[in-house]
Amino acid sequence: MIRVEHLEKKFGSLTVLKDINIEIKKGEVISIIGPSGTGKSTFLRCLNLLEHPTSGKIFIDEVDILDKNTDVPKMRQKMGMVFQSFNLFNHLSVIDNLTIGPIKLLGKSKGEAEKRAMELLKVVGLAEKANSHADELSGGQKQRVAIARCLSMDPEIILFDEPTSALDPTMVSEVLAVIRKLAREGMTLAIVTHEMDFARDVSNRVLYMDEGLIYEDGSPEQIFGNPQREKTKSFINRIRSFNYHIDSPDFDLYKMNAEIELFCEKHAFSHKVMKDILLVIEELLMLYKTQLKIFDVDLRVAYSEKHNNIEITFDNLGEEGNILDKADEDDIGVMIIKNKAEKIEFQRIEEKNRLIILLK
């Protein structure tokens, strides 16, 4: 359905995309992952010519859309795009947001467009909001309306540019559920996303982009379970861990806990596991507060899907010694940590003490 050959995009002297070559077949669901600033969104915007490539070719159904003789508006109608910022018309009702395009661009009658719009609002679970204005909706509802609006133009492929990045975590699942439904129904999708579990679950293929290149292309099983290239391995390992640096005993505990909770939600940890993680970390930090002369602690929570376990690591500067051994063995915090741990290991690495706690 889409074939890209030697695509390059520059902004002035900055090369954002370098020699991109890819084919997307009808019915495929492609997730595009990678660090921020590596050209993922620019790649999507080049596909529908919101950004004009510097060089290369893009074919849609074997038609080169960069050819000067190509009817670009007609070709664009085959490809819808859903943005992270919704881009709804706030002064219009929800149903008017869905009908304005089909009436003005596809030549549909108002009655025909409204009938189709209501069908699509039912698909995304928002039929009751048809007469509401966009600014009356939650972020998740706005994104679902944006998806319905995209579908109202009858595209053959939909491009999603980080569709959940602007949403509160509680609203992410409702949007992802709609995208999953489209994937099951055979719609061709290309999705730039930071939701790794979603990408693994919904995709036929995953593209890992780095430094403006498609660095690795493979099945979800390969990319997430057995990446072949070093940068992919590094990225996959990094997204499965939470890292936090604490340089003061008066650090913001609530901020850190909120970020840990978000990490736990992304990996679908149970409520009990999340509470155990927070409890062990809080009790150990209390010990550090009372014993450390220099408060400089690196915290890491790592999830191993292969072994299905969670490892909490603390690194701190200072003289050698396991902080648990230095504490009173009757200390309630020590007792809690040992009760929650399957294994506790201490290491001395250069000038740092490393405490590794494997949760039960």
Ligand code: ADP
Second form
Amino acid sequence: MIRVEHLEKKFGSLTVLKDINIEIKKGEVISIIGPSGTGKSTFLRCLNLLEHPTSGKIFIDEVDILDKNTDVPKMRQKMGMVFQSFNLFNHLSVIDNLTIGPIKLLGKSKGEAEKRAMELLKVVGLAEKANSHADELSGGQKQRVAIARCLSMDPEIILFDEPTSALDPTMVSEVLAVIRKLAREGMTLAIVTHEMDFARDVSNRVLYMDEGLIYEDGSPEQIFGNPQREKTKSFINRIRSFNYHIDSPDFDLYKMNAEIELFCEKHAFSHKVMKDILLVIEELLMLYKTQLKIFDVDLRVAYSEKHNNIEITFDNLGEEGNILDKADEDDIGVMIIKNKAEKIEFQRIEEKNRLIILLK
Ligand code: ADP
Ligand code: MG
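The form predicted together with the named molecule is what I want next, because the block you gave corresponds to the form predicted alone; please supply it.
Now the full complex is given, and it begins with the chain already shown.
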């Protein structure tokens, strides 16, 4: 359905896309992941010609869309795009947002367009908001309207550019649920996303972008479970763990806890697991405060696929050895940590003490 050959895009002297080659087949659900600034948005924008590629070819249904004789508006209609920032017409009602395109660009009658719009609002769960003003809606509702508006143009593929990044965390799932539904119904989708769990279970193919290339291309099982190339590996491992460096006993505990909570939410850890993580970390840092001569701790929270639970690792520079052994038996902090742990392991690695706590 879409074939991209040697696509290159430069902004002045900056080469963002070096050499992109890819084929997207009808019905595929593709997630595009990678660090920010690697050209994911630029790639989507080149596909539907919001940006003009510097060189290379893009074919849609075998039509060369960069050929100067190609009817660009017609080609662009085949590709809907959903942006991070919704881009609705805020001064119009919800239903008018959905009918304006089909009436003006597809030549539909008002009645026809409204009938289809109501069907689509049902699909995204917003039929009762048809006559509301777009700016009266919540972010999650706006984004669902944006998806319905996209569908109203009968696209062959929808390109999503981080559709949930601008949303309040409580609204992410309602939007993801709608995208899941489209995927199940066989719509062709390309989704740039930071929601890794979503990418993993919704898509049948994952592209990891880096260095201006599609650096690795594979099934979700391959990319998330067994990435082959160096940069993919480090990206996947980084997003699955939370790392924090503490270099003063007076560090900002609230800031650290807020970041841990965000990490837990992102990975859909239960509330109980999150509380346990926070508790164990806080108790251990209290112990470090009383015992460490040099306060230099690297903390890591990671989901261990092997054990199917959470592993918290503390690295500190120093000669102390295992501080859990040094503390009093009846120290309340030690008791809490032991109570929450399935297993506690101590390792001495070069100049460092490493304590690994596997949560129950
Ligand atoms: P991603 O979506 O992966 O975060 P982008 O495609 O937004 O990356 O951007 C890739 C690079 O291209 C960035 O360095 C960005 O600053 C640059 N860039 C994007 N759009 C433009 C533009 N219109 N003009 C100049 N530089 C741009
Ligand atoms: Mg982007």
